[in-house]
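Next up: just one chain, as structure tokens, the form predicted alone.
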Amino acid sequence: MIISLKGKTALVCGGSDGIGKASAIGLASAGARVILAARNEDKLIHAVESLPDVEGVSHGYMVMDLDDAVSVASAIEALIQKEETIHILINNAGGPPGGPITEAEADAFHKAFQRLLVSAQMITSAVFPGMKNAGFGRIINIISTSVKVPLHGLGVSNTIRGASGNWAKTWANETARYGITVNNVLPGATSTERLVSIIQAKAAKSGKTVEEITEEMKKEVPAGRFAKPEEVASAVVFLASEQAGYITGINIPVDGGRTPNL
């Protein structure tokens, strides 16, 4: 299967590192023009420089803070005025801090809801008209396997990710007639900065070493290891392709078999 995204423009949120950056590299490698969005401009500049060159195409970036509705509205308005059509949207943001739901403050839910769902709604709503006019759109949400099964010690994340899953399914049902697909990629434990922070927090709370926690987490995965960001990105690139045009409204775990159901 040869995937070509030539002539397509992709907006990748959280594209300065981790799964977002890996997805951006994959999309660019398939020929897409890529625009990265994140909070840190220095990291964005470095990430854009790492994208594969596409003949006749210049990649770009925009500074946007998904925790701030004003920042999101301003950035996306400027982008839509500049870009005729965003064909591929990758909704991706770092998850909220871990911890049991019994200890979670109400404000943590508000912040996570803004970052992971409200911002996604704002951005998706803004790019939807262009996708509809083009008769082609790919909306891919990087969420979590907690959409299917809540994860221990991630009370706030489990709650908001579940809401994001139903949000995405609703979008899929309402936009399929326009040639737009909406799907969720559910990464398992993936070698990113967020995973490092989760392991460190578990180690500090349990009194175990980082190495011990790492090995315990790997034992939970049938594959016996953590995912590489590029492995998650491969699913993203496929879902963005013409070949995936009849796949919409589904969750695709990329988790080494960890999720305990189909």
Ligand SMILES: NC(=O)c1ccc[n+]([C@@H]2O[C@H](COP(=O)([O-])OP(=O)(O)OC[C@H]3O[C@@H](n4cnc5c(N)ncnc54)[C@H](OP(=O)(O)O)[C@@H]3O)[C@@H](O)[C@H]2O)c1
Second form
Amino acid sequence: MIISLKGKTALVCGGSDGIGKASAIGLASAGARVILAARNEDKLIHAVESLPDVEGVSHGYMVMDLDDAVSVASAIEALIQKEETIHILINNAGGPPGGPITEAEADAFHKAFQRLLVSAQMITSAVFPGMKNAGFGRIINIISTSVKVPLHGLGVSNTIRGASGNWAKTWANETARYGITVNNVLPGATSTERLVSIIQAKAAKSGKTVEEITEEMKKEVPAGRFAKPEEVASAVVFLASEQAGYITGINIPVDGGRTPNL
Ligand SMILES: NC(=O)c1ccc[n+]([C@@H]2O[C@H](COP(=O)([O-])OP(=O)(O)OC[C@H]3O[C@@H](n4cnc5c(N)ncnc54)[C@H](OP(=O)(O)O)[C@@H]3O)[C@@H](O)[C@H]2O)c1
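Now show the form predicted in complex with the ligand, given that the preceding structure was the form predicted alone.
The next block holds the full complex; its first chain is the one shown before.
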């Protein structure tokens, strides 16, 4: 199967690092123009420079803080002013801090809800009319396998991920008739900065070494290893393709078999 995204523009939120960056590289390699969004401008510039420019396609970036509705609204306004159709939207950001739900502060839920759900709603609503006019849209949400089974020690994340799953399914139901698909990619443990910080936090809390925690986590994965960000990105690129046009409203775990149910 040859995937071509020539003529398509993708907005990749959280695109300057980790799974978002790998997805951006995958989409650009398939010929898409890519716009990255995140908070740190230096990292964004560096990430844009690392994107392949197939047949001279130019890429760009937007500084946007998904924790801040005002920042999201002003980035959206700037996007609308440019009158550029976004055909592919990747909703993605850093995950909420870990910890058991018994110790979670109420404010952590507000913050995670803003970052991972309210901002996604604002951005998706803004790009939806353009997708509808184009008769083509791909909305891909990077969530977590906790959509299917809550993960130990991630109380706030488990809660918000469940909401994001139903949010996406509702968007899928309402937009399929316009040639728009909405799907969720659920990464398992993936070798990114996020994973490093989770392992370090677990080590600090348990008194074990980083190596011990790493081995314990790998043992939970039937594949016996963590994912590479590029492996998660491959699912994103496929879902963004013309070929995936009849797949909507689903979750795709990319987790080496770790999720204990189908
Ligand atoms: N890695 C894993 O093992 C794993 C497993 C399951 C689920 N996930 C989920 O997958 C998603 C991506 O994870 P990752 O490992 O790729 O994370 P990562 O390596 O930490 O990258 C996060 C990206 O999001 C951006 N970002 C973070 N907070 C933001 C904010 N408030 N506004 C705008 N951009 C923001 C970061 O750039 P700036 O900091 O410059 O903004 C960066 O580009 C997360 O939701 C994570 O929970 C990851």
